[in-house]
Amino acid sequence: MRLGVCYYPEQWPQDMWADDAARMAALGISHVRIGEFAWALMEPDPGHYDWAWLDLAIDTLAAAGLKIVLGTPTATPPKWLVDAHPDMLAVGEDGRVRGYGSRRHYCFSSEAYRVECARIVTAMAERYGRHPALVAWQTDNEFGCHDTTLSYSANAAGRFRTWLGARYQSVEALNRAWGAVFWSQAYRSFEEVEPPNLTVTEANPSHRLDYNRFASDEVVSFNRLQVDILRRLSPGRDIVHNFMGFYTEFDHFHVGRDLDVATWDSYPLGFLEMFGGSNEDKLRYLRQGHPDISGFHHDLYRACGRGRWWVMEQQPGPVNWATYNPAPIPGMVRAWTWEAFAHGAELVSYFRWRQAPFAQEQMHAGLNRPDNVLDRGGSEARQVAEELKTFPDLGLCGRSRVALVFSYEADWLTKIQPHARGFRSLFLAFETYSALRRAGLDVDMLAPDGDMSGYDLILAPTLPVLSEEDLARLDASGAVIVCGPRTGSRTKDGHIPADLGPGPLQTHLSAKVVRVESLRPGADPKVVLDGQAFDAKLWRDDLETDLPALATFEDGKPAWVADGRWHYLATWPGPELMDQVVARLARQAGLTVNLMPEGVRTRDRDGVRFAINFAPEMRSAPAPEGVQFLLGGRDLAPGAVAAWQIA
């Protein structure tokens, strides 16, 4: 468990570097990420490298005992490169070129840009790949940020046609897969296929699904291009990428397979403001962050990293990019740091060392203020560093007894055809995760093709495309299985299955979805469970089944059915109903539910249980009487952390 920081030496006078490095080390920081936005300084003119400043920066940081995470600078190609290859720019869904002047101004499908990326990464790896202070490489920065995964450029169109040719082999197979007979959309050759934008009305959903798959594969291959160079020229160093929160436009599991460590950028207040929950939640957790937003992503990226993961950017104060940007309450930066460690992080790195007084991010706090005085977040980082000195060394998180299956493809499908405003796989998964965490259960996240052995309870909030292979893995697990609405509702080509939904799940659970409807707020379905009515929302499947209903809609039709260890939910449960579902499933799976005090979350790591209070009121740590606390105590003020050893 180590602390890091993001640093931009090129943005500060060189006579500050040694003092910065010394202060970082004194604060308790061990790792420093640099370089990811500095291509124009590394290569100010085509083919003319200037390494002197970077040599000095690395040596200065190393002299202070700091370890270097070096970023490849491909997220910000210089102006001269854009001028030389103007077709490297991405094209938005609106058909407009996304120009130079900020960052991420490239298209993943530009072959000319890929050549240039390989060249700069090779030059960097040849120069720094064996530097003794270098411990890791970060590829690029935040793939897809600012909605840049999907590009509709001529380069993307050409590579998409090649991708389709490899997938379908013949245009006749493509026409069948896309149902191209509809609206006279049949193609005579792959060369006739265009990206699915700028259509008069809705584009063919199978076309769009394949374009999502293609765009995701482009990110995977772009990342692999860099990884292959770094592994060859810089052996023995970890290779990482920093993913984002609530971002699903490419399959992070697929990118993660080429990495040693998955990292992500944690901004709890920004994510709450931009993505999370009701206005009530946004006010209640205004300065703490929602209790489950960070945890959801910690566990997701732990899965993407196959157990190894870091926070590359931890929010240290107000950010600059959300609709509103409040400051965290005192102690919250410390709490977020310990929360990450509780979920198995090896490193928590803060963004950034010092707040910039210029350019786009000057409203974004750092550990230090622009006048170089340590800010509150810096003081809290120092407190964590002091606490780590006496805290026991912990191994990585062991396997939980509960798994949640998360599919990026499911999120693409529900965005392409939501059928109800707000129906998105991502948020159904998040709400399911939140219910599990309210019940005091630790959760592992799994890809649909992940290892499902050893779990007692597996939840798949929605898997529209449920392959026979995925189903076999679920079956072989022996776990109690619950699948949510729209599971098995589409074939791999995006069609309704011949035997209707839930498709292949019917081999284990005799129920057929004969009609679906979506309902606006105010007309939400009610679900009756044990004589009590609960709120559901957005969705209702009409099931044709002889199975007894565990819960019904108000008209008596089944809302939840089961056959042994297989369960199907025909609606999107509201929070209270989701809590009831989780409690009953946990009992069947032999798990103990420990309902958390509102706003409190626990997490176990290597024999230590952590508790954090996200509520704005005082809470008590759910610890046994007489326990010896390793951190904090039974009384949990807002933003407080406690930790104790467990059997």
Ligand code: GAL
Given for the second form:
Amino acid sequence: MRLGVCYYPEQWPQDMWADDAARMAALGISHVRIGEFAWALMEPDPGHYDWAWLDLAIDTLAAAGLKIVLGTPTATPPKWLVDAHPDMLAVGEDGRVRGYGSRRHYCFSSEAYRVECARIVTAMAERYGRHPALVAWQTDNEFGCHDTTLSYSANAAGRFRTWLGARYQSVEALNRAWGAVFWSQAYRSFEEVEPPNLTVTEANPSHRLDYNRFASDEVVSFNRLQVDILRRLSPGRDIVHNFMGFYTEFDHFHVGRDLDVATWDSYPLGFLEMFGGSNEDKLRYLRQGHPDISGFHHDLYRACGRGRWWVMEQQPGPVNWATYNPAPIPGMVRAWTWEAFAHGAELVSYFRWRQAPFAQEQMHAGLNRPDNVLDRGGSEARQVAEELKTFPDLGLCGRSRVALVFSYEADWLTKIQPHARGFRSLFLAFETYSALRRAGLDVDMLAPDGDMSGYDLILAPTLPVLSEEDLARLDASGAVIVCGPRTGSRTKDGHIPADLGPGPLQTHLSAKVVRVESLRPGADPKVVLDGQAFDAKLWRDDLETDLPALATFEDGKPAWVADGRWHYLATWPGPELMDQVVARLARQAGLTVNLMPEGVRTRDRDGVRFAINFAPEMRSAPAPEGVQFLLGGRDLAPGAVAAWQIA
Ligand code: GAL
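Okay, that's the form predicted alone, but what's the structure of the form predicted together with the ligand?
What follows is the entire complex, opening with the chain shown before.
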């Protein structure tokens, strides 16, 4: 468990560097990430490299004992490069070129840009790949940030056609897969196919789904191009990428397979403001963050990294990019850091060392203020470093007993055809996760093709495309399994299956979805469970089944059915219903539910249980009597952390 920081030496006078490095080391920071936006300084003119400043920066940091994480600078190509290859720019859905002047101004499908990337990465790896202080490479920065995964450029169109050719072999097969007989959409050749934007009304959903799959593969191959070079020229160093929160436009499991460590950028207050659900939650957790937003991503990226993961950027104070940007309560930066360690992080690295007094992010806090005085986030980082000195060095997280299946493709599908405003697989997964965590359960996230063995309970909040293989894997797990609405409702081509939803699931659970409807807020479905009515929302499947209903809609039709260990939910449960569902499933799976005090979450790592209070009021740690605390104690003030050994 180590601490790091993101640092931009190029943004500060050189005579500050040695002092910065010394202060980082004195604070207890061991890793420093640099370089990811500095291409224009590394190569000020085409083919003319200037490494002197970066040599000095790396040597200065290394001399202070810091380990270097070096970013490839491909998220910010220099102006001269854009001028030389204007067609490397992405094109937005509105058909307009996305221009130079901020960052991520490139299209993943530009072959010319890929050649340039390979060149700068090779040059960097040749120069620094074997530097003794270099421990890791970060490829690019936040693939997809600012909506940059999908581009509608001529380059993307060309590569999409090649991708379609490889997938379908014949244009007849493509026409069948897309249902092109509808609205005269038949193509005579792959050459006729365009990206699915600028259509009069919605484009064909199968076309859009394939475009999303293609765009995701483009990110994978773009990353792999860099990974291959780095592996060859810089052996023994970890290769990482920093993913984002609530971002699903490419399949992170697929990118993760080429990495040694998955990392992500955790901004709890920004995420709450931008994505965090009800206004009530946004106000309640304003300065602490939602109790499950970080945890959800920690667990997701732990899965993407096959157990190894870091926080590459940890919020240190107010950010600049949300609609409103409150400051965390005192102690919260420390709490987020411990929360990440509790979920198995090897490293938590703060963004950034010092707040910049200029340019786009001048309103974004750092560990230090712009006048170089240590800010509150900085003292909390120092406190964690002090605490780590005596804290047992923990191994990684073991396997949990509960798994949640998360599918990026499911999210593309529900974005393409939500059918109800707000129906997104991502948020159904998040709300399901949240209920499991309120029940005191640790959760592993799984890709649909992940290893399902050894779990007692597996939840698939929604998996519209349920392949026979995925189903066989679920079956072989022997776990209690619950599938949510829309599971098995589409073939891989995006059609309604011949035997209707839930498709292949019907071999394990004899229920058929004969009609679906979606409902606006205010007309939400109610679900009756043991005589009590609960709120559900947005969605209702009409099931034709002889199975007894565990819960019904108000008109008596089944809302929840089970066939032995297989369960199906025909709606999107509200939080209270979700709690009931989780409690019953847990009981059937032989798991103990420990209902958390509101706002408190626990997480186990290598024999130690952590508790964190996200509520704005005092809480009590759910620890047994007489336990020896490794950190904190039973009384949990807002933002407090406790940890104790478990059997
Ligand atoms: C991240 C990004 C950083 C910085 C940060 C600000 O999305 O990777 O470069 O912009 O946000 O919060």
